[in-house]
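A lone chain, given as structure tokens: the form predicted on its own.
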Amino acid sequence: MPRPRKPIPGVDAKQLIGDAGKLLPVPSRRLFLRGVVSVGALASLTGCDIVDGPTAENSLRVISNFNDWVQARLFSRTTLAPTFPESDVMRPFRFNAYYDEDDAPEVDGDTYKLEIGGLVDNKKSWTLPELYKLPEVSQVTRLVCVEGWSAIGSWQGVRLSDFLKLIGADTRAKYVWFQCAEGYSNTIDMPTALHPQTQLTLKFDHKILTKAYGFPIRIRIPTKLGFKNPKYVTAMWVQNNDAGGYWENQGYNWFSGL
């Protein structure tokens, strides 16, 4: 027999589903709101009843996980984020972090080395002069912050897919994990790492990154929200385990694609 429904006090189940559908990327949102992806289908996918769950938070967690699942399957390495002319670049570019700009980490560029590990053939560390000698690509793309603002920036650096090839990374691995100087960390999926616009960024507006913009390295991913673009990167690991990330471990969407 089906379980009797136990409404969540103060929560309108239909409104909850409608609001949750707004979290999905546009193609899947249309299916969701048309009822093609029904509450029952979600229950089958997740093994949970999102309406009869013990709390609204748990219900939205199911939607969040489903959102990640859908976005990962809609993601295409051939679909590019919009690009813009240099005249559209925000100057000065907006600082973004969970701390004040004065608290951004100070990294000594003279002694800095990018640590490499995991499923790669060559685990040598890379100095900044070595990185600056690599073939440079440039992009003018929009950074979209989860807080609701966005800004167009000019970014120069090494295509991450090229760097992964250079170090002999096993691109059959599932993830690339980044550690940052201030303790931040982030994990991205391998298809995102191999996307042609995903960049190991060394410069902003054709000048070496300043402390405010993530010196010495930030990872620019214009197909994802800003918090998936780690700054002050000190280490990169290619691996099959999902190591999470600073915000993801606090409940933010893992995939967070645009």
Ligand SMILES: Nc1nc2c(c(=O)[nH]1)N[C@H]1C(S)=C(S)[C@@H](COP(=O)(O)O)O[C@H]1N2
Contents of the next structure:
Amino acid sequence: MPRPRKPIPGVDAKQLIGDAGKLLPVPSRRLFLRGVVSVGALASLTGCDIVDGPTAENSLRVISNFNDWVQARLFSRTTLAPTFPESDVMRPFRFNAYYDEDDAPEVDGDTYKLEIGGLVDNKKSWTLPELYKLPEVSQVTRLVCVEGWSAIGSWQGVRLSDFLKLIGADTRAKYVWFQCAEGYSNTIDMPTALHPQTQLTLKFDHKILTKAYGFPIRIRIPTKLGFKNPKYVTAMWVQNNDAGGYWENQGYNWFSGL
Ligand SMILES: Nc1nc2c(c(=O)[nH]1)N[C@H]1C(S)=C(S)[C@@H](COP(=O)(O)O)O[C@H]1N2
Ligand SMILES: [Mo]
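Form predicted on its own already given; the form predicted together with the named molecule follows:
Below is the whole assembly, all chains and molecules, this chain first.
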């Protein structure tokens, strides 16, 4: 339930949400401006009521939820993110996290096990030698960070949909949640988890991931913004509840598709 918020005197919720709607990416904006979705209908579509607190924060949240709602319905399992030649790869790749590169978590590969939980048949944990034996796929794609930079990288690993099949995941579940070594976390929707380019990544540039770039596992999702690409993954849960994520919980758009 949204917390009750004090209305800001002189702030008109409808005006605010109308202005926020103009900032939406194209498909959502078009639907919004054409009046296909009225301000009133937003509440029922997104499960978030504008009327319960016409603050700027609340209006933006409703708009963001509306955008997630549209994007999730437009998202196609067969629409691929662009790929590039290996010669376009940025070396060294650009590092990003909510701390300095020197403070990236140090994971011990010898004792590491990927923990599996939730709605899966086989909850066995996976060691790195076991993961390195699985069939490898490769992609050269662009990572786009919400902070305003992007870089092309070359990532190798296991197709996440294959891995989900292998562990007997219930793919009717709504979400897959990832926990990272330093406390970062991410929840992705099942269609994104099953997208053919979504990868349980073990290597960069055909070499085992280095410490700062996600060792031993990162989830590479070229159809999503960088922050929906968790590094240093230690656990994966298949579940029906949205466990949120590090940035999502601070108000970043949940779907964050490209
Ligand atoms: N565990 C963890 N994963 C993370 C982050 C983080 O801080 N911790 N930052 C995210 C963000 S905002 C981006 S843009 C990418 C950056 O990946 P890179 O360091 O390979 O460029 O990692 C994402 N995954
Ligand atoms: Mo990012």
